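Single chain ahead, written as structure tokens, the form predicted on its own.
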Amino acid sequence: MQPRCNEKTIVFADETFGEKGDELILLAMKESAKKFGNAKYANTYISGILFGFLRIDKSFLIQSITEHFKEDEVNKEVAELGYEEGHKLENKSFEKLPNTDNELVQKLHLMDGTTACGFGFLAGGCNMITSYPMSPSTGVLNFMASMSKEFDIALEQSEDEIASLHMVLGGWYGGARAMTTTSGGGFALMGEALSLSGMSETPAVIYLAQRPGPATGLPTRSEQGDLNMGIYSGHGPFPRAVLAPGSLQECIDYAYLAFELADRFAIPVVVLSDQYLADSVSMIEDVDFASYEQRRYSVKTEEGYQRYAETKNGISPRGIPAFGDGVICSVGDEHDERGQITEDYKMREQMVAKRARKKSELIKEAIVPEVIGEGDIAIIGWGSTKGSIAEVLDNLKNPRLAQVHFTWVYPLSKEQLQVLKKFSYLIVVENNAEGAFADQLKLHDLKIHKQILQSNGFNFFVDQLGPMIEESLKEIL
């Protein structure tokens, strides 16, 4: 930490911590919390100094604490001793915060990734959650277990990654809107599954939250190293979709997406989290989830149905069993258009084609990257990154760099594609050893000009890519 701290930077520590210097506060805090009966007080404590030092109303936090802890009024009596001794602390290097809001205040909502991609998906209509329990993704899991006592969702924690996405088929194939959360682990263990759910052409939606690996890795730390495994796991080719979103609000617009896609498409959909984003908390204004309107893809079959029907677009109707009268074929072999088994060469090239056709029907959904600014040098990044990109590019204030925001990563389209080759200097910062994105990138004959990449387990403190930039912008200018 030492190396971060400047002639601003203020830190709070235990008196047993060690000396007291220019930027370190020491403070009694676990024998003041010791006094009211438990160190366990030392949360609040501090809590109410944090108040008190940089002069916030206290009836937020005492308002926040009679919620949250109800039967405890020692809490209370905690949090006004540490305000007392806060508001006595000076204040010299800190800079004076701006006035409280308050009707804004009301408006705001605190939360994090996990529970964000949890409404997402609930606005897209899961009915079904089967999982195996692996950090970080477990969050969305507990989430959905909790809203089980709301909404009707049949929830099941399975033996492991190969039953969780095979029984997530299951559940689609019977009519439920179905999805999985796993981490990098256990994701690798659903390949089959995920080829099951190409060949089949039913539909999935797995949460991937990204941690640093090979293997076990870092499994409490953060990274974008997934990118590659979300796009090309599987054998054999198949359509399916990687969204990748970056903030609150993107967390369940494309939560939700992510069932739209599947459902319409009959893809298995891959949205990719970390563990910063699953555990970053910060504020988001009220969400309108009437606005989210959970459309249905699947037919009422006929006599004569066929699974696999040919069509224009590749996508055949989507039946279900008992919905109709038609008989439901779904094998993972290679089949006819009704689903029957076989190994004709003329029909194998056939579905080949039609799998082929629907990869391109939904690359004509991609959406394009958000772009923020003016100028002729687009930094780059996907999902996580797009907080810290944004308050750096704030804070240099340099008229020729722009914010480039992708969340629909795979596949990419012409248009998402056009939106860079109006810039004279692409730089991608990415959370990972390799540049995954910016492979993807020069695929399509891009030229990337600088990469900017970290893989130490932590995100990017906004102190830290800042210099980076600058130092990228002197490489290439």
Given for the second form:
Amino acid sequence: MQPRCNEKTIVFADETFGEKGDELILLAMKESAKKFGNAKYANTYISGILFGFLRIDKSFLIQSITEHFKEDEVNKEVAELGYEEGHKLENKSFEKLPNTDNELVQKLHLMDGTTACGFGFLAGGCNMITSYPMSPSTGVLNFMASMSKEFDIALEQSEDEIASLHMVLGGWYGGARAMTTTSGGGFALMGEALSLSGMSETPAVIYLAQRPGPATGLPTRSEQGDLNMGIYSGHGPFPRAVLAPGSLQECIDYAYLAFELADRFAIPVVVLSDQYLADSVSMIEDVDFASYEQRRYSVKTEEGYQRYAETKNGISPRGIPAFGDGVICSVGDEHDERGQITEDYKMREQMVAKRARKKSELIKEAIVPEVIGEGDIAIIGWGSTKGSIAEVLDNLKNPRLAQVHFTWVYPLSKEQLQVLKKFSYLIVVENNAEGAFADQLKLHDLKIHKQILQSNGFNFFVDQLGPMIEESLKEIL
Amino acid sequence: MSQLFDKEDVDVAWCKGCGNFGILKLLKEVLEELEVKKNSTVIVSGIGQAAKTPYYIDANMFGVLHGRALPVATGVKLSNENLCVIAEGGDGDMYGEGGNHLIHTIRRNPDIVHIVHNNMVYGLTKGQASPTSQKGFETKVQVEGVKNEPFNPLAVALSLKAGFVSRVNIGDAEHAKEVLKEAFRHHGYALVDILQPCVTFNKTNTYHWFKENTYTLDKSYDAGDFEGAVKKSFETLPMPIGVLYKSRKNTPTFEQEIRGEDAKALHSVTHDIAKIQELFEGY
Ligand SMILES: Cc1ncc(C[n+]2csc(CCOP(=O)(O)OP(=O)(O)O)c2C)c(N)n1
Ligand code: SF4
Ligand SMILES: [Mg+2]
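Structure of the form predicted together with the partner chain (previous: the form predicted on its own):
Full assembly next; the chain just shown is listed first.
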């Protein structure tokens, strides 16, 4: 933390922590808490101090404390005392907080990315989830488990990630809207099943919350290190989509979209999150869930139904066992239109082409990146960096800069790339060591002028990313 | 002679004389005699010679990856409990590559019939040892003969409290049929390990060898006695043939435990949007 402290930084610490200085406010936190019988009240006490110090309406604090600690009323008293103490402290260097807009606050909802993704998956009609726990993805599994009390959702903790995704495929084959949750290590185990999803044209939704690798890496930290795995894992080429939301609203929209795309194109769809997005709490305005249309793409079959029937766009109507008179033959071997194993070289090429046409059709759905600002220098990001980049550009107030945020990260379309063509300079910001997304752009012959990378396990902090961007500008301009 | 489940216009890729032909015929006959409907029967198979079986049967099928039939079958059953679900494959498929799934599928107890063609060899990949290969079995890989202890699927299934555990010999098709039918009638996970000669890559465990090294459990055997069954499951050479164990308890199945009685097929399950909205407003 120390390198990030400056003249605007105020540190609150317990009196035993060190020597008093301008930026260090030492308080008898533990001792004060102990007066109430237990040192555990220190957290409530410091909350009170912060509210008092920042002059925030006390009623918010008391209301929240009362709700949280129904069993233990002492917390309320502790908070009150903390508030008084905090109020007494002199607030020299700290800017005054803006006034609270009480009306607006009523319209805002406070949650983390995990919860927002969970609501998106619910809106997408998820009614089955099979997962093996792995941080930082487990939150979505927990969320769906809690929702299984409210909705008809079949949930099972699988023996491993191999089973997770195979159960998902069995579920979709049988008519469910199924998903799994995992992080990099678990996703590595899913590569084979992902490939089966591609070949058998069985939909799948995979929520992949990244943490720094390789191997066990930094299990509780954040990184955007698994984009390549999301795009390339699984043997043999097959169409897939990779989506990377960067805000609560995007979490909901793209988690919903994942089910739409998986069902419509009969492909695997990966929703990329990371520890930072999953665990960070922020606010979102009202969401109208009725606007997320509940579409279903499976069909009732007739006798003679062929699972891999040729179509113009490569998408064969997907039947489900016992819905209609047809029999559904889904296959991981190369197959003919019926779903019978074949080694016929012409049929092989026909099926390769059919799957490829699905990809072309999918690309048409690609969503162009959001552009914020008018400048001619693009600060490009994807996924969870959205908020940090926005705030940094806001602070820098450099009219030449514009934020370009990608959420649909794969497969990229001409329209998406066209957006980048109008900029004189492209700077790509990624929370990983090798710049996987910049590499994707380079594959499409875009010249990347500068890459800002980081792999320390944190998200990009605004106070650090600002100077990094300014440094880059010096180098290229 | 069964015809209902015959699939037209297919090339059967098995060697002449292979035990798989008998199993294919057996399964088609049993499905027909039990009057299950083709459009509500799902056969999930892995990869191997055995796993090709559903390609020759006119019913729903999902041909998945080597070792992975069980989790897929579990997912299918979870999505729609009214489907008659079968997981089928070879000894390598189910006991080797898919070994972990075997353990946990038995613990879950979905109402599926688990058919394992046990030819004590990897047929498809041309004759390497399988988990059930007997000690001393020589192959191009196990050049000095198999050293490992053979896997005992019956004892493993029993140790996990499987509700139905059986072994048959396809050389005695009539007996095999009775047992397979009973497996279908059992409510919950049912293991049917079928001894099947691979005439091309296993010259040791032949039709004759299986006949010589097995004996059929007779009427005096009590398949409801768990401890007796455990003891039986450890008998090797000769191997007991028949239903080793059939639980008298009506244990709830995996799908019942998770979704409750008479659950709707997930295909028709949508969520109440107003409720999603309401829960969201709570944040
Ligand atoms: C992941 C994976 N590993 C290896 C293989 C190659 N392979 C296919 S079938 C098989 C073993 C077949 O033996 P078994 O399951 O006993 O079936 P059988 O052919 O004897 O009926 C192997 C090793 C594969 N298809 N996939
Ligand atoms: S290799 Fe063996 S198991 Fe495979 S078809 Fe031939 S005889 Fe049967
Ligand atoms: Mg075998």
